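Okay, so here's just one chain, in structure tokens, the form predicted alone.
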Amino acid sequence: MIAGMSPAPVADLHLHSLHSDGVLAPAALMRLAAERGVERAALTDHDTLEGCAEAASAALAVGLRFTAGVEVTASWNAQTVHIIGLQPRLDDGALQAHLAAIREQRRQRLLDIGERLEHRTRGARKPVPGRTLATLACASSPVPTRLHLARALVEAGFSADVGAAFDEWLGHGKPGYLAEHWPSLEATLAVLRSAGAEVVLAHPHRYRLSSGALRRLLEEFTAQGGCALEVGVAGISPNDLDRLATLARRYGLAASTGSDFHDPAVPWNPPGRFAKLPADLETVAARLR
């Protein structure tokens, strides 16, 4: 930190509520973030802006600076990637239509996974009622995800916990695995930029990409108007932190911070817990109103 400057505020720009696959209502989430020392919080539910109004009101009541956001599901070279849009116009018609189409795609995909599970376990000692569980998962959230189906599998006694549900039923090569096909990176960035959002590539170290492929992704992301890279995230190794910081410098991207919080029962990524950014990186938080 430069002498005479105040420390940067704690900005958690990646939080999920029950409007997607988190478990807390937006108001409860903002209260928890404030209790954890967060000074600026962004609600970034998957493919919906629905909880932002409630979160904004709750943040004001507890003294948090609030940023509306969304984590949009996209595809790049057959790889699913997540793009965070910060402070988009909430009433932007094109963005709302884009998100609604993804939500419908999510619902249909979950039903198809349920069908696949039921078909592939037919005749087994304990067949999985995939159609029923998928229908329950779709009914449990306006943005149903595989995490909701994993929770349904746990509740029905087919897996010990959510991680096991993915390992046994939903992961790559398992009975319920179904390849993903989402809107392109180019289309996603175009609609977010048109809505006035600051566009961030979420958790790039988690993608199954070689170093060269990640560089190509960042080249396209930057060329298409992406402005920031999530660098300070929960649970990141020192090596990955250094690697992402180097990539942010190389491509002239601001750095974002976020816990990717979903559930208070998960102890390793509460709101406000993420790796500290190197002092020389510009922060996307500094660009926000």
Given for the second form:
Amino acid sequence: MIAGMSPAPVADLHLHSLHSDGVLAPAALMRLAAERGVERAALTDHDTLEGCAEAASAALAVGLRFTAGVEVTASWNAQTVHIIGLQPRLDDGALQAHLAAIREQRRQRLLDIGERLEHRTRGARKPVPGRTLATLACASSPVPTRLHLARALVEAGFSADVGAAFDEWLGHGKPGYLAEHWPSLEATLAVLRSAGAEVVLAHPHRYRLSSGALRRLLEEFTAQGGCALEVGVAGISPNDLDRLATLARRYGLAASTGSDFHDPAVPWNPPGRFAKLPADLETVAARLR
Ligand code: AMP
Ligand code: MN
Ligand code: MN
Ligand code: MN
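Now show me the form predicted together with adenosine monophosphate, since the one above was the form predicted alone.
Full complex below, order starting with the chain above.
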């Protein structure tokens, strides 16, 4: 740290509540974040802003600075990418309509995955009642994700834990894997920018992209008004951290930090736990209200 400068506040800008595939209510999530030393928290549920009002008042009560957010599902060149919008106008009609359409697509996709699982395991020693499990998963959340279906598979005894459910059933190339086509990167950035959001590309190291393709993605992301890359994430390797920091500098992007917390039963990414940013990077937190 440079003498006389105070350390940057701990900003966890990637958190999920039960409004998508997290398990805590927004108020409980904010209290846990504050207890764990987080100083600024963003609620970034998948494809919904529903929990933001509750989180905002709970954060106020515990002295935590709060940022409303959303993690939007998008497609770029057949790759699913997650785009985080921070502090959008919550009453923006175009953004609300965009998110509602994705939620409807998610519901249909989960039912399609369930049908595929059932079809692919018909006649097997232990056939998967995929349609029933998908219906249960859809009923369990207004934003049904594969994590809900993974939990239903675990609950019904088809996998030992959710990680195994992805490895055995839902992941790329597995019986329940379906190609997906979400709204484009361009449409996603346009709707987030017009709602006044700061736009962050989530977990860039996790996409199945070559380094050349990732550079092309970042060129388009930057040209379309994206402002930051998630660099300080939980569990990232030193090598990936270094690679993302280099890309942030190269494209003039700010850096974001966040745990991607979903569930207190998962020990490795509680709120506030993520890799420290190299000191020279501009933080997205510094741009927030
Ligand atoms: P979806 O957006 O419906 O494709 O669901 C993806 C969600 O499932 C992510 O947001 C994670 O919360 C979770 N997820 C994805 N892969 C895994 C995995 N291997 N183990 C546990 N959770 C996962
Ligand atoms: Mn998730
Ligand atoms: Mn994500
Ligand atoms: Mn997330």
